[in-house]
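First, one chain by itself: the form predicted on its own, in structure tokens.
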Amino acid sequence: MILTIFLKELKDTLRDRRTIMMMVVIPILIFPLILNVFIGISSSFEKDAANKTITIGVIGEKNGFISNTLSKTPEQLGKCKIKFYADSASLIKDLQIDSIQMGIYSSKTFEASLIEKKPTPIICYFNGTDIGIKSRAEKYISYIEEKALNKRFKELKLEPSKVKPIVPLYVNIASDKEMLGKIAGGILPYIFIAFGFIGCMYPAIDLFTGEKERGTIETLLTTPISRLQILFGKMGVVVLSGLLASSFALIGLFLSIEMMDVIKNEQLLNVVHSIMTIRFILTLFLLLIPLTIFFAGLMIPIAVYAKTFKEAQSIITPLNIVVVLPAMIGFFPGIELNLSTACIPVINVVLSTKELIAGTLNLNYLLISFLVMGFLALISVFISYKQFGKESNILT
């Protein structure tokens, strides 16, 4: 009987265009759309920032070391023009109105300090809100410093290698897979949680509040079927809708990577392919199933209680923020899956997925996370049954 109700409700749900849009169309299309826009805008800004000819304001001698060095900068540092200023106030004023994009101030004793081989400071002004200008400013200052250093070595008749006793080499023992999991692994569970919640929302409202509005719930209750069977049949459709929305989100992400050439680095692309295995997908669904049941258990009591579709939607929609906010913990560095975090709902799913992507998942913590979410799913089902069993909630 549960299967009969499930198939009947599933058939009705698949006829609803809103559900199909939220469950299939949007999850598949959202990633190619977002990634295409994001990559296009980022590439455009980066290209413009790199090729842009900037004007550098200089306070100092017109034929001094800084101005002469800047006039001979190689093309890879970007093209620049030089404008001289008498004081820092006028330089900063022009910098604020974007008349110049960078300013360099050196004291009157700068040239003398170079001759006397003393360290001398130079001040670099820039507007940090201008995309790419900070990195270009750092390159110009490094170039000036390098030229001054080479000049001093030449005057002292020294070889640079003889005054550099240590050459540090940094070796990252973490694999590319671990780096991807730790840095970008928080995005994937966040997406699944968001789409899983949205995928559950419309079927939950339609199958309970919608039936009350249409007056068909009374007819269903007159059949010789227990309310528990009716609840399980309807809840199965809600859970399946949430899982399908998460699955199509994964498909959309995969298609974006494969078809849009998002990842240019072949080595990184191989790492992504190595992650997307059957084992990864099965383990991911092991976590998503109790999570989606928990979502359904949160929504169904509200949908049963609400008198209209609009009322149910107005209550459940803000709940999305409360549920999805913990998923943002996955973006924070330094938060790892341990005994404590494995016991925190939603967060344990996010951190477990990060560890799963990195290939460092502890099976004991995975089991604890699954048991915690499973326990919460059972509680949510029990609450749903209690609410569905009240005549005052159904016959209104």
Second form
Amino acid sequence: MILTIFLKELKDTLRDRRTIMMMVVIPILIFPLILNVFIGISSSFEKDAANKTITIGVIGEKNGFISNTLSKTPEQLGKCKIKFYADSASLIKDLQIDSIQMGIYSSKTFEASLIEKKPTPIICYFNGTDIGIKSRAEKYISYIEEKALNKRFKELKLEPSKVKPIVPLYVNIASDKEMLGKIAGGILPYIFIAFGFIGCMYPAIDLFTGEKERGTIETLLTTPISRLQILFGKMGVVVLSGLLASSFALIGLFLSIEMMDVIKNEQLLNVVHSIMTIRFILTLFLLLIPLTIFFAGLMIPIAVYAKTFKEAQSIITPLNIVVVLPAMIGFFPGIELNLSTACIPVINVVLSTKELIAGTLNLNYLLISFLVMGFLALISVFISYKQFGKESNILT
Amino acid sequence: MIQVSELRKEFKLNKKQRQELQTKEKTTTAVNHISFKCEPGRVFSLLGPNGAGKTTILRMLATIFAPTKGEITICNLNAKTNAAEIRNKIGFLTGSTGLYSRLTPHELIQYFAALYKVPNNIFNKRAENLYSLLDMHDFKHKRIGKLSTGMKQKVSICRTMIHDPEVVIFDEPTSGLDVITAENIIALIRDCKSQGKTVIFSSHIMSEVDLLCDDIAIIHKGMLLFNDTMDSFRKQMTSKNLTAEFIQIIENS
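Please could you give me the other form, the form predicted in complex with the partner chain, since above is the form predicted on its own?
The next block holds the full complex; its first chain is the one shown before.
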């Protein structure tokens, strides 16, 4: 009987355009669309920034070391023009109105200090809101510093290698997979949690509040099936919708990676491919199933209680923020899956997924996370059953 | 057969409802001391103004609501202990019954037949008979959402009768329907009676009651004011017509 109800509700749900939009179309299209726009805009910005000729304001001598060095900068640092200023106030003013993009101030004693082989400061002005200008300014300053250093080595007749006794080498022992998991792994659980929630939302409201609103629940309750069977049949569809929405969102993300050249680094792309194993997908669903049941169990009592579609929507939508916000914890580095975090719902799923991607998942913590989510799912099903059984709730 | 004795139904009131009703009571009594009997092959009518408690009684008969007190026996089965078996024997139709608009009539009838565990071969025969009887062949595969009110009501009738119930409960079945559609319902009630089914229907339209019923119960504010045969009601009448008599009983209560 549960299967009969499940199949009927599934058919009914799949014929609802609004649910199909939320369950299939939006999840599968959102990432290709967002990434397409994002990559398009950012690559065009990068291109523009690299090709842009910037004007550097210089306070110092016209034939001095700084202006001479800047006029001979190699093309890979980007083209630049020099404009001389007498004081820093007018330079800053021009920087503010973007008539110049960076400024270099050297004191009047700069040239003399160079000759006397003394250290001398130079000040670099830039506008931090101008994206990419800081790194470009650093490149120019490093170039000037390198030229001054080489000049001094020559004058002192020194080999550069002889004044650098230690050559440090930094070795990262974390694998690329681990790095990807810990740094970017937060996005994956966020996606499936957010879409899992949205995927459950419309069918939950449609199958419970909608049934009340349309006046179909009364006839269903006069059939010989129990309310528990009705609840399970309907809940099955709500859970399946959540799982499908999450899965379609993940499919959308992976299609974007495969087809839109999102990851340019081939090594990184290989790491992404190596993550997508059967074991990974199965473990992900092991966490997703109790999570989606928990979501369904949260929404169904509300949907049963609400008298209209609007009322249900107005209660469930803020719940979205409460549930999905903890999923953002995955974006913060340094928060690890341990005994405490494994006991916190939603957060345990996020951190377990991150660890799963990184390949550092502790099976004990995975089990605890699964048990915690399973327990909460059971409680939420029980609450749904209690609410669905209330006479005051099931009929308007 | 339906037997009801000393039926009482209380509903809990929440804070908002208490404010609306301007009461401090935590419960409200919708139905009290209701007893009656409906015989097979006869049409029993529950008559009362809006809010009298008719729907509450019918929902208790259909085991949607549990009575606070009292006994309901349907087809010799106790409603408290044999709710599922009773639901298997009843058909329930209301004037405001909704249908699944994204399904076709055939899919909907098939779904309800499955819920009532009607075997496939019997379903096919019965569905075919009902489709012919109700002239549903032209629209049985169209989405319900695209059907007219009359067509939808035919689907509802078909849904009510697909498991061939022994007892048929109609809750204001013609409410809000046009004359032609209402006529289908009246024809169905007559058919049920001629087939020896127990029929109970609620209404506040006296002419409808006069046309169809054998036994009558008048209720007001949850209390039973009159319960006898239609013939006896007519004999006791002091007013010029049935509607006036009904109003007089209500006003005198």
